[in-house]
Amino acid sequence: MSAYKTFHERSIKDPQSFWAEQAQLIEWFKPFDQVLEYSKPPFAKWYVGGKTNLCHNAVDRHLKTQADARALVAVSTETDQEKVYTFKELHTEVNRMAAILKDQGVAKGDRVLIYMPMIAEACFAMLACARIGAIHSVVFGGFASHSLASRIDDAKPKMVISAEAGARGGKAVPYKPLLDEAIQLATHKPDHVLIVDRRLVEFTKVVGRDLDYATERAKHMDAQVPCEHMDATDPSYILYTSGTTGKPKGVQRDTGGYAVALAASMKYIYGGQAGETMFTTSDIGWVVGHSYIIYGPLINGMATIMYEGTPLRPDAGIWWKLVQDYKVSVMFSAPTAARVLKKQDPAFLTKYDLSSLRSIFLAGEPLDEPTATWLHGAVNKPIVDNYWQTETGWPMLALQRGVEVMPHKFGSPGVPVYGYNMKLLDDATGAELGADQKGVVAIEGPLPPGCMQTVWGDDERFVKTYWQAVPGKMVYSTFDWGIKDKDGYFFILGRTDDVINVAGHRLGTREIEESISSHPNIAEVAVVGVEDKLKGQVAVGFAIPKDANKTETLEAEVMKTVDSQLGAVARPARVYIVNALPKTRSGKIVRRSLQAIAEGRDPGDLSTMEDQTVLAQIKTIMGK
């Protein structure tokens, strides 16, 4: 690990030289002044002075050399559509897109709120935001109106872009009134909705407010329009995340530091080269689909496959049939994905040409052995796993082959990443740990470029939420868990605090207690992560009734309200209605021993508990 080694700590101790190299992977209008200043703890700017644009380095800059190369592949199996976009057309529908947002007023700074499915034009509104300076947010088309809202409130959108519909396992699924409810419910009112209709559902228009994209498109066939001229350090986008508590926090990202840190990793990590195919089957609602379905495989002058649709349909060998038919090098999946495809016929991996392929990326919940044992004897491929958030914007931990092949090491997503100083943390001191001790995952700051700048609007919450000052310096927490062994490789163990990984998602428990609270026949709630053998984790509450003889359709009434405030996606996958729930002698609910009584474990020490009976009550409501 030689090689590694020496990269690695040439990028911790010589951060300014090391990331200056880093900065020729991209164009700029005009030279940075200074790589990283860093004055003020723990806010870190990158390429200060320096100006460039995440549009024109994914799309414009790749028309002198390869305008007529495959840039963007829009496959729907809901639609059964499938159309492919060269770099000259993709420049083409965003300059459309770019002169729509300017013409109703959009300028450098606003934000656009984009709720959309996995379709083309998704695209194109994100790359047409960061074309004109403007500040997009992405929501999850899997949010429902209560969700939506507060994010329409804390980012405050000038204007919103949807679909009237997405579509799931071949059933529309409509967008158009949950969007209304949440413009509804928010107090922050954009000016105008644009909707993409693609005659899925019917769908009333809002006078004065929404505007039809195919007309508004027409009027700009010939758009021209030049991409904004961005400080490095500006913002990009602001992307939400659970937190531990209910209100979610807008990840904020810088523009030259985020194009840096995706071209580097397509180089050192991916391994993807110019004129390949880059399939990765997230969605752009999460961190994934922004860094490695648009802007890192697009920056690379790579070939990117947006899919919409689930990976059975038609059938379980559709994600392998775009393998052999686009001659995609890179994919990019989650082991739950691999979980589903491991259930099916063996013969969908025999039946297409995968000879292109040269890795498997998973990512976004720890990779069991049997899934990742699996995967690689189906395919004959590497399969790489990597750790990283929604904070960091690209990985943290992996197997950096463009370096060095490295030995792979069931479990373990691999090593720290050139630019992050990862370290092992005790919770309790902050003192640094040593191999095979568990502590806390920490990251001695700066962040590199590319991480998270701050929370929107709210730089109290960013230093107060995830820094802490040690001795001499801050340290960034990723709230997990992990052990690093004596060769470097760290081993994540799960999270510190009440975020829940569902299949890639993260989720607050806060959130989903609070929406659960909202139901007027509820007087008590707690929330626990249980492991689960496909999506590695699944959410289940423990409800205490106001009225116990109103019950009987009360866990069914509980899921409906989830799925109501928060979409299905923050639906638990059991609420069991209980007389109490066990708790401190101080009255703080004691949710390990939940948790540990619905994955059939021993709760362990109960001594602080006040009544410990209730544990083997809630034991007999489970069946267990």
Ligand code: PRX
Given for the second form:
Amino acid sequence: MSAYKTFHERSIKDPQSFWAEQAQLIEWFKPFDQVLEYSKPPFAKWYVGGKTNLCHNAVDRHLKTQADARALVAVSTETDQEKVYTFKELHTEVNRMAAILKDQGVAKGDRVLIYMPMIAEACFAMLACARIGAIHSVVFGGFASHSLASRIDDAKPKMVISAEAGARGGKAVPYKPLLDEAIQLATHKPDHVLIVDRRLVEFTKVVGRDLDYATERAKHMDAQVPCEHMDATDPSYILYTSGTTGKPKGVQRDTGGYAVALAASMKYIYGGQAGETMFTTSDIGWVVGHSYIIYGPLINGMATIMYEGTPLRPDAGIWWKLVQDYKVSVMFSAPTAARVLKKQDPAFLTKYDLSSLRSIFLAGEPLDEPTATWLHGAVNKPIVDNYWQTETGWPMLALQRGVEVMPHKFGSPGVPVYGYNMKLLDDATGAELGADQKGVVAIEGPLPPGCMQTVWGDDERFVKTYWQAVPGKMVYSTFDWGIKDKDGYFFILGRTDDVINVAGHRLGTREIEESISSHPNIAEVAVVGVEDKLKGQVAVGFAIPKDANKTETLEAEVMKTVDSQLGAVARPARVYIVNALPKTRSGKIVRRSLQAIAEGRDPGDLSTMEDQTVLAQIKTIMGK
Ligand code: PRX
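If the structure you just shared is the form predicted alone, then what does the corresponding form predicted in complex with the ligand look like?
And the full complex, kicking off with our chain again.
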């Protein structure tokens, strides 16, 4: 049997010994009594009785061996800043931030919402929370007031950490007014808002609530805040993600299992070594940012690059320049970014010395063959696709070069990662499918360490949403369609639910629909994901106005509504104003027919549709 097969099989058949061994990759304050406790499926408890801390493993632990090595490189091509923090300096800053939090009464188990651009202080904030056992909830900077408000009400943070503005493409993007509006909209009110003033825009302060980071930091220059001894099963963070309903789900992650899972993934999948540098081009607001900008590389003793800016400014060579300057050995990005770079002058790729780079990992959306081939040709390094979700926190499917170097197959992220008992199931019967049959990608419990523990505050939703989606079997549904070939390689074929993937950003069409519906002149709306050459998918809306005489500026108004409520990230590419939507006789909107039309495909069997002429009308409106 191949090394991979043996490794994977052992992880499934004997998870206790397999994960006990991986647990040695991190430091524990107290050893665990039991590796896995699974008496109440699907709730898996990893490393029961063990005590550890994510910040200790990411920072303090490295002080013994590499205090003066690079830990964090914060680069902003927006503000022309580049600052390097060693592990010792990172430790000092995290202690200061932790002292500020403690000073404001934030304690173990309290939630802290982080709404920040890609600046070093965001990293300090996340690690400071981990240090004192506060549960962070990072909200992507591209989200606006309504998205923020719903997350504030769900997580009930004691404190919010933010900045007055981010910056993109040479322009300041104010954060503070959106945050103020969100707090006003929310029922829950945080005690304090800590603001990093970057002096990018003017802003107003709420007296008594808002604190200035520089002023508070100055009070704690010599702070020494010990790492809280966390139970391995204590939650470390909440990260909201979209699903079928409009209400985002708070994915809750543990502490010990997550630390071990990340450490193991660095060894077997990403292949990074302590002392090297990892460059992940995502954002801390997404799961890739949590796992592979902040915790993964740092736990592994690697330096990490936080980059604020676009891949094209000052020119399309900027990422490769960073690879050269910081001798990046592992890079992680998304296919969309590669597609963006592919359109630029190829000279940018040969201009810099990329000899330090071993591989480029891509995840978050399907990797198309032309993009993979182009990138491989351009950099001459292995391009490694990997498939996972916010819920899992680390890859489910990948080629695991640290276990065995296996052949790559175009269009496939590879084979099941150790710890994941991956199945392809018939969506109607739950029966396991054979090679080359399309089904739902599912995981048989227990989920391995590092995956979500539950939906924050809603165990029932966790069970109902994820574990009862496939009939006849209690398995975790990924909500992705997939197919497996005879060699066990999986191919991912898109979502089974209403989640769309725009430039690797996961969005719920129902959330966008709710926002569009809130416009006073919208009666009904459907939003679908439509194939896009650059972004993979874009959101396209079809809306029926209440007053058909007032539609001249309606599309623009609706876009503005989405912008201000959810944020520019959720703005549809188009919202067509239509007079009817395709519906079944029972009144359900047939979204797949809209998607087919928008993609120029045959909408298929329409016999259940109430009014056969509706699609023809929509086609005319779209000019198709
Ligand atoms: O549909 C799958 C797609 O992205 C979804 C998860 O998105 P998110 O929660 O934002 O986590 C991204 C973590 C990398 C999945 O359900 N997806 C993710 N990776 C791939 C992918 N689709 C195809 N190929 C991939 N490598």
